[in-house]
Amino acid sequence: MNQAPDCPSPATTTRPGEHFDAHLAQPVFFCAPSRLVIADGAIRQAAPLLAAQGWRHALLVTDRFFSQSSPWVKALVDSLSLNGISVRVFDDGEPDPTVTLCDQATRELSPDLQANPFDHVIALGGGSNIDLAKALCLTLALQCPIRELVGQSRWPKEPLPLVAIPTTAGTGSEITPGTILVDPASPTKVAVMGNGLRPKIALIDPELTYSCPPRVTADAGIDALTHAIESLITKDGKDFDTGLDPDPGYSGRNALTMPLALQAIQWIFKALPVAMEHPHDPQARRMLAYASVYAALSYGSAGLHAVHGLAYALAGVTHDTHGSTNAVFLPYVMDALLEERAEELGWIAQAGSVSVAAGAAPAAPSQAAALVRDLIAKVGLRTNLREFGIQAGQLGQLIEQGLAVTRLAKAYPAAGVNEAYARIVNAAFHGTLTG
């Protein structure tokens, strides 16, 4: 691959640490769970920790796989009971939860509020279960349909406290301020955002990811990679439009988020192929768990942009998984930002080239997108829109619906966002990279 003409070579770019020094003037608004536990076997620490908060009545949100085909729900319920915490299990979680499911669950669970009012909610599972639990923290507290809360970040009552125990390494929902739901009345997914939705406690247990099927590992790993890369190359904090919100969920990249993102990228390049081939490799699973948390800590403050906006549009058409719809756009968004983010793409290229061959020479910034696309293909995910069954006549719809996710479109870190989205979608359709 030839280096793009106007991009500095890695030898002429500053080292990451020096670049982060230059970002010390960026404003920082950083939120994270008040308690973050990362350890093999962390789930066994849950009950004593929750009891120490004074909580006594839990709602556990999960799905039938975990309640019927894993030992974790029973073990957690038994441990909570021994620690004086009663538990109501709701196990009707499903992939890509809908606003309809949330409202049905609210109606089903509301009678429990009269007898033993929940004082906290526990989410066990992937990002879908955590997103559903976040939504229920609001709707059970406010007793209203979730659609009424879309677009709001201030509520008349605080949501119920949430404890998130993820079973995948990628979603980052255990860190972030939003819940993403499918709305049958909307062409794209809808979001309810606010820092009050960030979990109070996140327990990250790499052992829970050992049983993930290869496709789930791939989806989650590339989702985490997307979070890290998008937040590394998003708008600077000084340029980010928070709408003058004094308590913003997302506020642009800064000297705190960028090192977290870069470390996550390095870990994912190194560990994801290993975990795909050796699912019980403890070091690879730990590395992916840490990478997911680091990426989420980064994007949970810096924010996301074109990849996720277009992925939501694609999911509205195909209903494919979140990781796969992110994956197909990620290299092409990187490629579109080669001029604006050459330095950061050089760091990504170096991480990718070193993972391919020990002692390899640093790759050029123009090679970053291709290295990421190679990793996506290696773990079995699709790399162009035609592989999703998308036809040329549908590209305009994807562009329009991607731009309609305005909270993400406005964070795109270059001028001419409409034209940029069009170029990205067309490149993703044909599978073309300038590098």
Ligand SMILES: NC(=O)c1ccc[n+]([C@@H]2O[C@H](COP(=O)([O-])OP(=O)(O)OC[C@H]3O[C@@H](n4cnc5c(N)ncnc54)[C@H](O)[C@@H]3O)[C@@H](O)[C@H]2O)c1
Given for the second form:
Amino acid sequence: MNQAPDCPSPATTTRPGEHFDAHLAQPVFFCAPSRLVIADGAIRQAAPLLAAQGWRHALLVTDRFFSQSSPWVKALVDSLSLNGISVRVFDDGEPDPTVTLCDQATRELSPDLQANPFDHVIALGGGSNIDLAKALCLTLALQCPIRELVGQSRWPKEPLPLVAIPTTAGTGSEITPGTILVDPASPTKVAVMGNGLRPKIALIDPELTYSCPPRVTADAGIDALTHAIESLITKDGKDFDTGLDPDPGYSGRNALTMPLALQAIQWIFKALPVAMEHPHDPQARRMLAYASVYAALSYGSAGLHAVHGLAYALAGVTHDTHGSTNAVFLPYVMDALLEERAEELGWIAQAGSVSVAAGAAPAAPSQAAALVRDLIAKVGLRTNLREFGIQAGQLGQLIEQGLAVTRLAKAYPAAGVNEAYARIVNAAFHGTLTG
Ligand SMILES: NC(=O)c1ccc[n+]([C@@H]2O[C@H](COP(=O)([O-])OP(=O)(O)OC[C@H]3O[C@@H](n4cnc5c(N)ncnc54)[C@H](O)[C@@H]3O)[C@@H](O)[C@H]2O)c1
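Target state, the form predicted in complex with the ligand; input state, the form predicted alone:
Okay, now the whole complex, with that chain kicking things off.
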């Protein structure tokens, strides 16, 4: 997208290198896995690293693609065994796991727990397998249905330690404190969140993402872009309501989270179109893997708001993928925050316009949302609610259910959240941007 000749110049008032100076007074409460490994071929380092923790009995949570159509499960099991670790493989993972699947798996795996107690859980797969594994870390330890734990952030027993090996570059679940599950009895996805649920080890191997089908690459890439943008423009740490929790999962943006988010945005604009066309391009896959981690380190402390709240409500109605339900709201949330977050939108516009044409003049903040929407369309995702089959009569329900995810609605960084959600949903329905 080229800048129109009469566009105002970006509202960036800081010089490069000074972008985050004004945020140094924001409080930081940063949580991350205690070990973060990123390397081509890193999966081969997993077994010795786990053995070095003193662990001897693993539960490996994955799905049939990985156990039947990839070499990784067999290679991992062999290498764990060589390192003195026995493994029970659970390969019934599914996209968007439900509370029902989690409870069935808990029942199926509990007898193993008596015979040979697992001392850690390994998740291999996309966000879905990682989230199922996270939930199992809790339910196997506590021996209760997962629904009983929704809304709690601390538990009478520690969850089993989790090692997350993501095979998509997007969700960041290998870094974050939450598991997101579908509950057939609830109109939106439900979450169990607490810092104790963060994986102990996140092992990121970009080579594992080469086999992602284009649609999975697109969904995950736009999910990571959403994490980065939402956390870059979320509430400041000093204004964030942690409910006086001494160990909060999310606590607002600050001078540590914001640079991570901006770097992730720059990498995604650059690498996502390349990875879509050339799935085996090592540098594009590395860039997306890094971007996903950086975005997750950012949002995993700063938190998210309207895009995710509304995406959970839409997924409750249409059951579409997480990446696609985020994608359809992201440009309209950015557009709604044009006044409050002009400077950050200027940085995003600059990242987007430079990625479209080398040497292009930086676009204005008002063009950031359109640049993001162009990227979403370019990778084949839908850009308005009508394309999801949503009717005008369903908009009220989306607004209401989005607002009902109060932990996200309260982080919306502007006054008048009810009216803002209504404006965003209407704009997403008609596909209208003001910028
Ligand atoms: N807990 C969190 O912090 C968090 C954050 C964002 C999203 N999520 C959740 O993550 C889920 C989406 O995860 P996702 O986008 O990673 O997709 P996914 O895990 O749902 O996987 C989608 C499909 O892609 C396949 N797949 C994954 N990696 C592959 C590979 N390398 N090669 C071939 N096929 C592969 C899977 O087998 C699956 O069939 C949603 O349920 C969402 O709610 C959780």
